[in-house]
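Given as structure tokens, the chain that follows is alone and in the form predicted on its own.
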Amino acid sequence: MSSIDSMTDSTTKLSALRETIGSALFQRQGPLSEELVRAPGRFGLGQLPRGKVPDATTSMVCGYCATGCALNIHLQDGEAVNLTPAVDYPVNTGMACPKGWEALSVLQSSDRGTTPLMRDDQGRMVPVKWDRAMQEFCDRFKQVQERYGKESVAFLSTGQIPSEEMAYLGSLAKFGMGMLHGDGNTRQCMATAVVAYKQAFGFDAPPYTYQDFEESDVIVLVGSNLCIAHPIMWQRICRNPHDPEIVVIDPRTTETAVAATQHLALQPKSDLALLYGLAHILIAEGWIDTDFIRSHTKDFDDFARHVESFTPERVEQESGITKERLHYVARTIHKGKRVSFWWTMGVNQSYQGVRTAQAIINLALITGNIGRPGTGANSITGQCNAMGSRLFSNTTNLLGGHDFQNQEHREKVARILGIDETVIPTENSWSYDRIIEGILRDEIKGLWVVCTNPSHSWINQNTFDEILDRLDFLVVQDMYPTTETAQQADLFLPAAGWGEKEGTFINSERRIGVIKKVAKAPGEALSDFSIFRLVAHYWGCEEMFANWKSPEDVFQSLKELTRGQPCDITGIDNYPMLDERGGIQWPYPEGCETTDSQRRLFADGRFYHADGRARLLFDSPREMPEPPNDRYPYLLLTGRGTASQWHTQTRTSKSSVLRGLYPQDSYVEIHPDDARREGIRPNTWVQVESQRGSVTVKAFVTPTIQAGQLFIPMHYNSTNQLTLAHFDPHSRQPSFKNCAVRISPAHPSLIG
């Protein structure tokens, strides 16, 4: 059998790993059953006297990605005490990931951060009252701006928090305390698709809904494993009734690639010049919808010549992809009458990935595949409500998707929030890795960390953590004190988590969901809303957010502020709407009557741009800033370990159920030819080495990883000591997935 032939035979291994992968995601079809209501805390909050059921049930969605999947919550006296996932919501449709299912039972972790703690002077974390830490707080970051300034406070956020927190930590940093600085861990998994959207279509828009995923005939997935970062978007693929071709390009052989119809395991970092070469075959075969780029896209002809030198020869040489498999993928877009791409982490954190996000997106352009169903340049977000930050943190955009240089922007939000226009900043914030450099070089001397933990989190984490030691006053208001960043904190804040407060997230198909109040808080731990108001008060610019007495004020406020974008939701009532129609998506403006569950942009062929034409983007590919060497001779690749991890591990590392689904034990992914070569053995520990740090993991010998190359889950706190910190120039995002290392047999005194 030829190649191609094998390509094309596969409809019967896609159908049994559907259903093998399918069977793992916990599924529930049907009527409530006493039985799993009652469970003894495999998956609630504690088990319910026999013959009792929880008296009332109300929803809301998930928060850990940006799936945005519905749980049912079941009360018994107004408390929380199991879940189960939604059946009618258009999202999940009764299904949820173990992540989901365990929601509830970490919000019990016995550390639980429940006083505010202050460190003394001895060096010791002692418990203080709200009145005291508030003190601190607010005397502290004033002495820093008397000092230094008023630009030399910062604070880093998160993409976990409800909109209305995140808009009300923004504008009370930004506005009320006279912070320039701000920046989201959004930077780390969602800035290259912000750009690239911002720059291509005129407005950070996912065109997609989550229907696409089976109205499609052929899916191309790249640099994404769906199965186990998304896996109940995978389960839409495996709904999908027209047999879809499955294109996943990723150096892995991940669950994804294996359950693909064609598997395109390129070098790492070639993505840019297949995606330019796919482009190039395209063009020159004729097979592009010249109607649609004649008449909503620009730049074409710049780009035709510049993808004319990625020829399949070049693209071979570069990417390891032979000719006839690229012309194969070709041939393959051209016949699909419904073509979606999909991109997420493996592109985003790239050295270059908002170009190669732009080749994607010029890809759907130029095939005429955006605005249909099955259809679009397609970015799948990560975090809950990394979408909720990217219009209304404050941090990239001025609330609402505004400009903070757009003197008109300033006005119109000065005007909607009551507030003197002359406190809004006229020039951007500072990107994450900026406020780092800040740090380092006394430009910052105070930070206020919210709900996100960077000294795991951050590229090149030994040189993090120096750097924050050179602070004079670093805040941390989290869920728990344990975390890497609040070890470090001069104060801890308590903040109450998912299901201990309300507001709205948006998902990765643009819409609105709500959250609840489903249990309380422990001890003296406050939501983030709650602190933020207590922090005003305390600043002494209460009066400023004078009618945000409640998070649904402050989603009040942000319809408002959306009026006339892109993002416009003035049409949105209140929550109790939102909770009815099973979520928005994103534009609902005033006097929209749509009921419809499932809705896509640019159906009308229009983009954002003044010209209503969406831009063709390009540049040449980049050197790899690190490759490997005589003195590293691997490539380390890093990502999602299981779909029961979530990021640091703050919150799943909490849930028994959880634990029990993926090793404890950090691990590196290794080819055998690699292990024989180095004299490793599996499941022995070794030690992999960067010009950063080293690590000591145990050895998992697979022939899913290329020889060359290792692969480390991201979720294990010394994965980010191996990193290199570089960057997309564009973005600023963080390029996590390669670096140059060594692998060897680890010595008996690093084990243990």
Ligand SMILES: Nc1nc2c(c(=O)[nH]1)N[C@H]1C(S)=C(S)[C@@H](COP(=O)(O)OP(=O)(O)OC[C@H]3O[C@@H](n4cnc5c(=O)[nH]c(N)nc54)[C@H](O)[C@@H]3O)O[C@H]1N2
Given for the second form:
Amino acid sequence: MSSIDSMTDSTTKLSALRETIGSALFQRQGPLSEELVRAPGRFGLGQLPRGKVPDATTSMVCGYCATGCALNIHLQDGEAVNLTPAVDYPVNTGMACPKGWEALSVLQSSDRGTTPLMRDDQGRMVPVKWDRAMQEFCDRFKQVQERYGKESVAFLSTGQIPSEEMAYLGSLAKFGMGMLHGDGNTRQCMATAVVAYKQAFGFDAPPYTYQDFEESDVIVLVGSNLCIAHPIMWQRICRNPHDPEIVVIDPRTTETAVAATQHLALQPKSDLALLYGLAHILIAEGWIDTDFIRSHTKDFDDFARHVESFTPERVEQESGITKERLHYVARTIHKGKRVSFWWTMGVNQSYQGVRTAQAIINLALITGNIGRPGTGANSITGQCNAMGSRLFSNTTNLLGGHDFQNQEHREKVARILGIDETVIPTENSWSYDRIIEGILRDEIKGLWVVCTNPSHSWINQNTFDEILDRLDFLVVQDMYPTTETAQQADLFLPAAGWGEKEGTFINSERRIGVIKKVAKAPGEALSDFSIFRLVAHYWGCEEMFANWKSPEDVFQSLKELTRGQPCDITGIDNYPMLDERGGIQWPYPEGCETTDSQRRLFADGRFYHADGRARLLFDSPREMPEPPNDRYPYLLLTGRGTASQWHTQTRTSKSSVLRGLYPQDSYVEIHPDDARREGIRPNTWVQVESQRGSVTVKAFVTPTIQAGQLFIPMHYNSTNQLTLAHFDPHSRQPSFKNCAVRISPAHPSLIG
Ligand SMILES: Nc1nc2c(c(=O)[nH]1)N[C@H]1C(S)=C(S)[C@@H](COP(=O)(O)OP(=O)(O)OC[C@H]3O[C@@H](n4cnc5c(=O)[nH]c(N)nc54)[C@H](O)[C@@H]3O)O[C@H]1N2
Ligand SMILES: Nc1nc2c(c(=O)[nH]1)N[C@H]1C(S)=C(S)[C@@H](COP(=O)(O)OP(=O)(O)OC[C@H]3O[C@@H](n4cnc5c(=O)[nH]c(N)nc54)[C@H](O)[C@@H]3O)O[C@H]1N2
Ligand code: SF4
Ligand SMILES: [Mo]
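The form predicted in complex with this ligand is what I need now, so please give it after the form predicted on its own.
Now the full complex is given, and it begins with the chain already shown.
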């Protein structure tokens, strides 16, 4: 370990760091129209200084969802004063949802972290200088490692920081600090899609481009509430000129289901049976593409045999969807010339998510709906850079979609980074749930949480919070010290957020886009990139990262790491090129000359397995681990509530505009028949209980939820007190959307 620098020295280093990172990429893009200058933003930007007139504009991608809209940021003296959605960007073409419009205002909230905070002897969090914070960070983690072994310190990261920061964190933690275990909140979100694609296609490769929303004549959305969760993708569907059939498969009559042409309100988790039932009919009727199957897939006969038993009668019994409806949907798929299948958390967050996702992939494969415009088996991503974390977080994959267990891969990565190959772990990390179990077993004693709020978002929260107590040292790095997780930390590191730093995100359709520094982080807060550099310095491993002085330096390494991979981006020169081209989708290898802004994969029918063939993978449906029973007779679903709320609300709750667009109190959707039976009146307080906890929420009586089911949004802290910690066996993704609960009018003592 390096000697601890003197205060002056580290302060100088800090300002040098700030300057490097502060060299914003502001580019004036021609004169601003009067109209744009005056545009207040559709939702207004109440918290920004008034009366400022922009003198330049730059553009960058949004920092919330994986749609990856571009926003024009209007600047005065290099500081953002307003924003409008970019008109000429191929993703959003002039549109943004409320979160995008309000993206700047949430940066200015009064509870931003402005200095590091350290817990004192009395348990209070007290402000400290970065130098002190870094000493504590290194001393405590090193003590843990000396006592319990290097692997006893782990990290939990995110899908919401730039790829460059993710790569720095993953490399620092594993190569520099000797950690073996580190996972991301993407486990809660995309792990199922990753495994489904890897097994079926040979690489984690969502094949589509957003133009497909506009080119399909049949759009099948499975467990995906686009209107709320990806409003701009929904707008793309609304622009589809082919009068498409829109089939929504969701137990709830969501906003998206209401707008669909067909809604299959199936029983939760019966998707697998239903999708096999559709395959059964398509095969039995001969509504399949035998040429495609023969040339480009493997194991079709086994799959056909497997789905034989999924007769329409059986499917009706298991899913509640009638034989006639099922047949009608199969016919719709058959008649479609360009059928696209899309899925999100209704599929991924399930104890049989991987096989369900693959059942969707199989439908696309056997009908030849892949590689052509308007087709595809398309997983829609959640967070702004979940796709970046899939390739560059160094958690489940070695940097660049490589494999920790493959020696050639380790050699390649070591050569490109100029590090000793022996520092690269030869084993895979534990998944998130196993890290949590590791804490329970006292095998993990130190934890570094970066840009995620698991005390709110992780499944079965009560256990999680007890588990955090067992740690010797918990560091939380966040924009706000007020998050549920940060409040339990021993050390809090204040991070700059989106808009206060630079780097790249990869959106759902594999498009790499740039974010820029357009605002100063408050107080002493630093970009995650600068924090990682500081840690490397204090830990004594900064030589290992000597070439990574700026995010763009890391980007150059990331490019090199993708060479020869399906996600090869060696043809992208630099950030300005990404800017000029409206983002660039991977792959974009060296020598690639296309300027096409809408590219999809598998046009040649070749998949990434060595034999070029896609795999048709399947399994028998599994029993629901905790079905409704006499004591807990309802099935609880959870998910997104409104387009204006983001996850654990640390950001969106800071905008008065957004707060005005959603209910402040947590609520439960309950069917009118159930409400009547339970003696529950609309908008009164009710108690919802599972075997794990009890929460008090308001009753929202609505027929959009089926009788026997309840829905509570994930945005309120109490939701995960109810959920059952169970996981998909292949992806280890939590099954957030099914557990048994009961409901009753709240006892007056619980209402406060
Ligand atoms: N406004 C807003 N937008 C967001 C987010 C946000 O927090 N707020 N988060 C982003 C992130 S990270 C993600 S991952 C995405 C999530 O985006 P979505 O997956 O679209 O959102 P969810 O509401 O979690 O789940 C979608 C639907 O799955 C349904 N569902 C539940 N169980 C089943 C089932 O067994 N079968 C089927 N077919 N459907 C089922 C639910 O009823 C719900 O309507 O949204 C992203 N966009
Ligand atoms: N019951 C239930 N639970 C769920 C889900 C569900 O459907 N149902 N969905 C799951 C899904 S799909 C997801 S993705 C997770 C999301 O769960 P989380 O990742 O825990 O949710 P966020 O609120 O997005 O947390 C991000 C944190 O990072 C901070 N932050 C933002 N920007 C930065 C930055 O640049 N740097 C740093 N250091 N910090 C920053 C924010 O303040 C916030 O505290 O929730 C999961 N939990
Ligand atoms: S749809 Fe997603 S990327 Fe677009 S503005 Fe809204 S939150 Fe941002
Ligand atoms: Mo997510």
